[in-house]
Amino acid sequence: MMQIIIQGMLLSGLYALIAMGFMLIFSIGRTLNLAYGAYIMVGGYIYFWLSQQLGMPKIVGFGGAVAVGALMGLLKHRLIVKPLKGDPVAVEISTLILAVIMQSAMVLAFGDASKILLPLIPGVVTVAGAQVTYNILAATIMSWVIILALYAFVRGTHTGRAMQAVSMDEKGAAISGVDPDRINMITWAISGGLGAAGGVFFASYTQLSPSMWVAPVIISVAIVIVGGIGSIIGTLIVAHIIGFLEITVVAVLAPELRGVFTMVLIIGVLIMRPQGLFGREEH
């Protein structure tokens, strides 16, 4: 039981970080960014290339991954999302196509074989009788630091409050003097950086492969739909619900059923509370 609790806490922090960037785009840009997983995949590969192939310090590899993710977010907004604004279906299809293209690019650059990302911090520690690697412990702590910093930014800065205003009513925010285009660009950059950071941690927790972007997208969609659009607190809480649910299913039932109960949870919430557990109703 203690192993389930500890592993659930660790996995939940990682899921919360992965879903946070997806939530920002979904709530502010009103876009289902199906290429979000590409940030995660590319972030993992950039870190692998810089730290393990070029031998650079791990902090440089991590910073490079976040920078590339943020740049991808900016370019995607400028070249794809903005020209297609007003046609959400076209945006969603385009982002999905982009994710497939990025997967092919990673295959060409690094091959299609899975790779092991060396731990950011090697070693194992015993916590309440449960074996925990320093790597996943560090990833969870870093995830929470990043999440809390994002929460402070959104709640405590002028730009963060402008992001909240745009998520509530873009036209109203524009009348109040907020530039929605600038806010959307910042949001896409932050989302890309968060996705890439999550990709480094996720790849070190699982493995690095060109198809690794699919599972995080499914997890992000589940967390955002169940938590509610625009709710950071909802994202955090539901990430823990899903994290504990998956760990419990794997430990008690079977690993093959890992994602089944998450899908059932999504369907149930969509039927009973379409705006999510902590989301506001759309008018």
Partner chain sequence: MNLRPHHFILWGLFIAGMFLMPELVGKGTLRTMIFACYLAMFAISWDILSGRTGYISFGHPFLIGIGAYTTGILTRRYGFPVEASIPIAVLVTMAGGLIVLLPALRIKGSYFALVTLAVMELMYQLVPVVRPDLTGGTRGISRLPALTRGAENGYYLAVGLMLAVALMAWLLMRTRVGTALWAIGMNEESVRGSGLSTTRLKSFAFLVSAGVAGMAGAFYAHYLGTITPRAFFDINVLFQIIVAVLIGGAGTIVGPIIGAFFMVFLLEWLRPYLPGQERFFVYGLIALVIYMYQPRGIMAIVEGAWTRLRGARS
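Let me have the form predicted together with the partner chain next, following on from the form predicted alone.
Left out here are the partners and the other molecules; the chain alone remains.
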């Protein structure tokens, strides 16, 4: 029981971290940015390359991953989303293509085989009979820190409030003197960085492989939509529902069924309550 609670908390924290970056973009453009999965995957690989292949300090590897993720976010906004003028269908499709391109690029650079990522922080601690690696503990703490920082940023700073304004009404925000273009760029960059950071932890939690991006991207999209678009609290709650659901299924039923229940939950909620469990109705 204790095992489930602890593991659940840890996995949920990880999911919350991954979902946060996605939420930023989705709440601004309502775009299903499938290339978000590419940040997760590329983040993991950059970390692997810098710290395990080049032998640099782990923190450099992590920083490098975040920087590359942020750069990818920026480039994506500049080169794809802006030229398409936010046409949702076109963005969905072009980001799917981009995600597959990045997947192939990783195969090209690192090969097809999946890789084991050395933990960011090695070591294991036993809490109430549950084996907890420092790594996933760090991921959870980190995700909470990032989530709180993001919350403070969105609520407390001028740029953060401008981001909120743009997400609610881009034209209105523009009229009141906010430059939506600049805000969009900042948001895409933060989102890319968060995705890459999540990717480093996610890859060390599971494994690093070129096709690892599909499941986390579906889960993060779903967490965001089910949680109610733009609601940080809702996102947190749903990340925990899914995290605990998966851990419980693994512990009680069978490890193979882990993803099945998550998908059923996602499909069910989207069809029954498209506005999400905690979201306001949109027209």
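All values derive from a computational prediction rather than experimental measurement. For the two forms, the rigid core is made up of the largest set of C-alpha atoms that agree within 1.5 Å on superposition. Numbering follows the first chain given and starts at 1.
Participant: Superpose on the rigid core, then tell me if the C-alpha of residue 9 is displaced by 2 angstroms or more between these two forms.
Facilitator: Where the cores coincide, residue 9 shows only a C-alpha shift between these two forms that is less than 2 Å.
Participant: Look at the Cα of residue 267 between these two forms with the rigid core superposed and state its shift in Å.
Facilitator: For residue 267, the alpha-carbon shift amounts to 3.3 Å.
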